[in-house]
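The form predicted alone is given below as one chain in C-alpha cells.
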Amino acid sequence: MVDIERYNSFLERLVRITHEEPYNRNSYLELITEMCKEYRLAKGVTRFYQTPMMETRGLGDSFCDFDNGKAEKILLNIRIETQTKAIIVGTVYGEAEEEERTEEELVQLDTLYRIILGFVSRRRLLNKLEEFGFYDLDGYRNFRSFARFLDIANSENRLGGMITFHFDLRNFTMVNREIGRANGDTVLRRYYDMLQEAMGSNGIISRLGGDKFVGAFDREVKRRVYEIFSGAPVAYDDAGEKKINVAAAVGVYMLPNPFMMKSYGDIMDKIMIAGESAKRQASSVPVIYDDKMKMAKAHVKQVQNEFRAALENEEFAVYYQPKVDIETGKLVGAEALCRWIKEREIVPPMDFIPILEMNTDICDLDFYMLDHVCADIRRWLDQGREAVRVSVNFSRKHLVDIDLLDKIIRVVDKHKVPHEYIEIELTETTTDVLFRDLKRVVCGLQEQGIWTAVDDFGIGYSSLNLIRDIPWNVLKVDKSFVPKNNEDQDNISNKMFKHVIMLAHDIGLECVIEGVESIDQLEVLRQNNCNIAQGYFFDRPLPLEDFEERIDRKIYPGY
C-alpha cells in the first residue's frame, strides 16, 4: 500500500517533469521506474494512433519505459481520444502471484498513468505536427524542410560556397516496370538514404514529389555525391545481391561566396532550370547553371507564348526536300519540313522544334503540316502535275493518341488525296508500351494504303526487333551511319551498312539515305545498291514554288 504523501510526490514530480522544457528524459525515466517498483508493476506499454482507423488497423507507435519481463496480468487498460481524434491506449500489468491491489491504489495508479498518457499524447501530436509539415506520406523530408535549411543557414551565413541542385532519377518509370512498384520504393528510399549518408549532417535532400528531389551540400563532399547522381548500385533485395544500377538527371546551382539568399527563388529558379537541361542531355554529368541557361528557359517560353498565335496566322511554311532516284536521277519524293516564317526572317527548326516537343504543341504543327500538304497534293494533282509522294513527320508524342490514326485518315480525306501519295515517317522508341503504340499505328496506316517510313535508322537505339515486328514501307538511314567512300571495304562500318541495305532490301523495304552531300557518298550509296538519296548534293529543302518547278523538271541535270 502506498501512502498518500508518497502518492502525492509522484504526483507532484510527475506534473512538473511533463511541463518542463527542456524535456529531460533521464529524469523521466528515472521516476517512471520508482514508481514502477513502488506499485509493484511489471510494464507499461503506451500506444499512439494518429486516427481511430488506424488504431482499427493497428497501424501506430508503441512505448514501453518499463519492463521487468514478469508481466502476465493486465492492472489497467486506459483509452483516451483527444480532440483531434488521435487515439493513445495505455496499458499497465502485474505480476502473476502479486496480491491484489486496492481499490485506492487503483485510483492512484489511474491518475498516474492518465498524466502520463496526456504527456505521451502531447509530445506525439507534437512530432506527428513535425512529421506533416516537414515530411511527406512516404517519410521523405519535403520541400518546407528543404525552405528550412536554407532559412536556418543563411541566418547563420553559412550557404555561401553550398552547392544546391535539383534531380530526377533517370528512366525510373522503366525501373518500376522491371522490378515491380515494390522493389522500385525500397531502390528510391535507398538511393535517398545513400544521398543523404554523402551529404552527412551539413546537407540535405528533399522530395518534390515522385522521383523529383532538391537539396544542398557542402563542397567537401561534392566527389562523393556527383559519384551517386551518375550512377549507383542499390539492392533491393535483403540479401543485398538484386542491384539495380540507379542514376539522376542533376541540375546544380553554385552558390557564390559570400550568398545571402533573398528569397527561395534565388535558388529555386536556378536549380529547376538547370534541371530541365539535365533531363534533354543523355549523359549523368550534372549540368551546371549560369546565365546563359536565364535566358534559354525566356527563349522556351517566348516560343510557346507565341505558337498559338503563329500557327492562327499560318506564320509556319512548308518547304520540300527532293528525295532523287540516283540512277535515272528523276524527282521521286520529298519530305516536307516545317519553317517559322516571323517577320520575313526564317527562324531555323532547332530553335523552335525541340521546345515544342516539350509538350504537345508539338502534334498541333504536325497536323497543320499534314493538312498544308495534302493541300498542295490536291493542287498538282488538280492542275495535272505529277505529284509525287511526300512525307510527312510525326512526333512520338502522337503515339498515345488512341484516335491518332483516324485523324490522319480524316485530313487525307478532307482534300480527297489518294493514299499513296501519303508517307507518315514516325521515329523508334526504346519502351515495351510506345513500341506497341507504334507498332498499332503503322499497321493501321498499311491497312488504309497510306505508307510509312522509320525515321534515323542507324543512330539512337534502333533494334532488329523494330524492322523485324512492324511492317515499315520505307527505311531513312541516318547520313551518319553511311561509310565514307575510300573507307576499308573490310571496315566494320562499311560492312553493317552493307548488311543492313542488304537486310533491307530482303525483306522488301524501300531505303532512302539522308544527307547525302557528295559525288562520294552518291557513289558508296551506288555499290550498295541503294537507289533513292535525300541531300545537299540535289537540294537543300525548297520553298513550295521552287519546289514545283522541280515537279516540272522532273529530271536532275547530269542525267
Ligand code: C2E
Second form
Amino acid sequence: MVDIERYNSFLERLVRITHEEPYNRNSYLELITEMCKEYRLAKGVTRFYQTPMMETRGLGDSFCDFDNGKAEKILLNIRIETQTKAIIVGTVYGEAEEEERTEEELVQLDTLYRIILGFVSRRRLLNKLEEFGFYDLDGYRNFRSFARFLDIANSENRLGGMITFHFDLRNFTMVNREIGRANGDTVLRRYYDMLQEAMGSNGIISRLGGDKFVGAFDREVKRRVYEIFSGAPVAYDDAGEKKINVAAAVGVYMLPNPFMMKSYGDIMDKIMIAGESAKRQASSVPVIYDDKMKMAKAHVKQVQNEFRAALENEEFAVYYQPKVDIETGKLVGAEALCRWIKEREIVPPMDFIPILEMNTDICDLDFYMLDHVCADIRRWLDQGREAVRVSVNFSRKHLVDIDLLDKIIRVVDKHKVPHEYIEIELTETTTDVLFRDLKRVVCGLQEQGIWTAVDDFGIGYSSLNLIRDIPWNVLKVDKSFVPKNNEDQDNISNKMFKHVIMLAHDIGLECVIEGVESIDQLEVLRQNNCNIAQGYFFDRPLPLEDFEERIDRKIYPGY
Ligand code: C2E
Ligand code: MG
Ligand code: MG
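Switch over from the form predicted alone to the form predicted in complex with the named molecule, please.
Zooming out: every chain and molecule, the one shown earlier first.
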C-alpha cells in the first residue's frame, strides 16, 4: 500500500514534469519507472488512435514506457477520447503472484495514469503540430523550420560564420523524365538525407518546394557538403545498384562573424540572388553572394519586364556575321546574331540572352530571329541575289519541346525558303537525357534537309560522343580552341585542334572556325585544312544593309 504522502509527491512531480518546457524525456522516464516500482506494476502500455474508426480497425501506435517482463494480469484499462476525437487507451499490468490491491490504491493509480495519458496525447498533438507546421506534405522540413533554426541560432549568437545556401537541383525535370517520377522522389529524398547527414546536428536543410532548398551549416563541414553539392551518386533502388548523379546549382552567403540577423530577408535575399546566378552558370562550384549581384538582379527584372513589348515592337535586329571559304575568299554563309536596339543603343546579346534563358522567353526570341532570317532570305531569292545559308542559334531550352521540329519547319515553309538555306546551331549538352533530345532534334532536322551545327565546340564539356553519335552537318569550333599562331607545334591544345579538325573531316563534317581575328590565325587554319572561317578578321556581325553589300560583292578583297 502506497501511503498518501508518497502518492501526493508522485502527483506533484508528474504534473510538473509533464508541463515542463522543454520536455525532458529522461526525467519523465525516471519518474515512470519509480512509480511503477512503488505501485508494483509489471508493465504499462498506451495505444493511440487518430480516430474512433482507426480504433475499430486496430490501426494505431502503441508505446510502452515500462516493462519488467513479468506482466500477467490487467489491473486497469483506461480509455480517453480527446477533443480532437482521437482515442487513447492505457493498460496497466501487474505480476501474477501478488496480493489484491485496495480500492484506494487503484484510485491513486487511475488518477496518475490519466495524467500520463493526458500528457501523452498532448505530446502527440504537439508532435502533429510540429509536423504540420515545420514539415511539408512530403515530410521535408519546410521554410518555417529554417526560420525557427535561424531565430534560435540568432538568439544564441551562433549565426556568425555559418554558411547559408539556396539550391535547385540541376536538370531535375530531366532526371524525373529519365528514371520516372517515383524514382525521382526517392532520389530527391536521399539527396536531402545525404546533405542533412553531412551538415550534422548544427546544420539544417529545408525545402521551399519542388527541387528548391535552403539551409545553413557550419564551416567545419564545408568540404563534405560542397562535395555533395557538386555532384553525388544517389541510388534509387533498394539494392543500391541503380544510381544517378545529382548535383545542385548553389548560391551561398557566408555570414560574417559576428552576425546579427534583423529579418530573414537579410539572408534569404542574398542566397536567392546567388542561387539564381548559380543556375545560369554551368560550373558546379557554389556561387558566393556579393553586393554587385544586387544590381544584376535589378537588371534581370528590367529585361524580363521589357522583353514582351520589345518583341512586339520589333526592337530586336538580326545582325549577320559572314562565313568565308578560307581557300577562295568567297562568302559562303552567315550566322544570325541578335542585337537589341534600345533607345538607339545597341545592347549586346550577353546582356540579355542569359536572362531570357532563365525562363522560356529565349524560345520566342529564337523563333523571332528565324522568322526574320527566313523573310530576308526569301527577299534575296526574289531579288535574284545569291542568297547564302544562314545559321540561327537555338537555345538548349528548346530541346524538351516535342513540337520543336514542326514549329521550325512551319516557319521556314511559311516563307517558302528552301530548307538547305537554313542551319540551326545548337550547343552541346551535359546530361544524358538532353543528349537524347538533342539527337532526336538533329536527326529530325536532318531528314527535313535543314542543316545543323554544333556550336562552341571545344569549350565546356565537349565530348567526342557528341560528334560521333549525332549526325551534325557542321562543327563550329570555338575561338578559345583556335591556336593563336603556328609557332608551338607541340603545344597540347594545338595538337588537339589539329586532331579535332582531322576527325571532323574524316566523318564528313564541315568545320567552321569562329573568332578568327588575325592573318596568323588564318594561316594556322590553312595548314590544318580548315574550310570556313568566321571572325572579325573578315567582318564583325553586320546590320542587314551592310551584309547585303557583302552578298553582292561575293569575294573578299585580297583573294
Ligand atoms: P555564338 O553563337 O558562339 O556567336 C559567336 C559570337 O562570337 C558572337 O558574339 C560574335 O560576335 C563573336 N565573334 C565573332 N567573331 C569574333 C572574333 O573574331 N573575335 C571575338 N572576340 N568574337 C567574335 P555575340 O554576337 O555577342 O553573341 C554572343 C552569343 O550570344 C552567341 O554566341 C550566342 O550564343 C548568343 N546569341 C546571339 N544571338 C542569339 C540568338 O538569336 N539566339 C540565341 N539562342 N542565342 C544567341
Ligand atoms: Mg552561334
Ligand atoms: Mg559559337
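Positions refer to the first chain, counted from 1. Throughout, rigid core stands for the largest set of C-alpha atoms superposing within 1.5 Å between the two forms. Being a predicted model, the structure only gives us computed values, none of them experimental.
**Student:** With both forms fitted on the core, check whether the Cα of Arg40 differs by 2 Å or more between the two forms.
**Tutor:** Yes, shifts by 2 Å or more.
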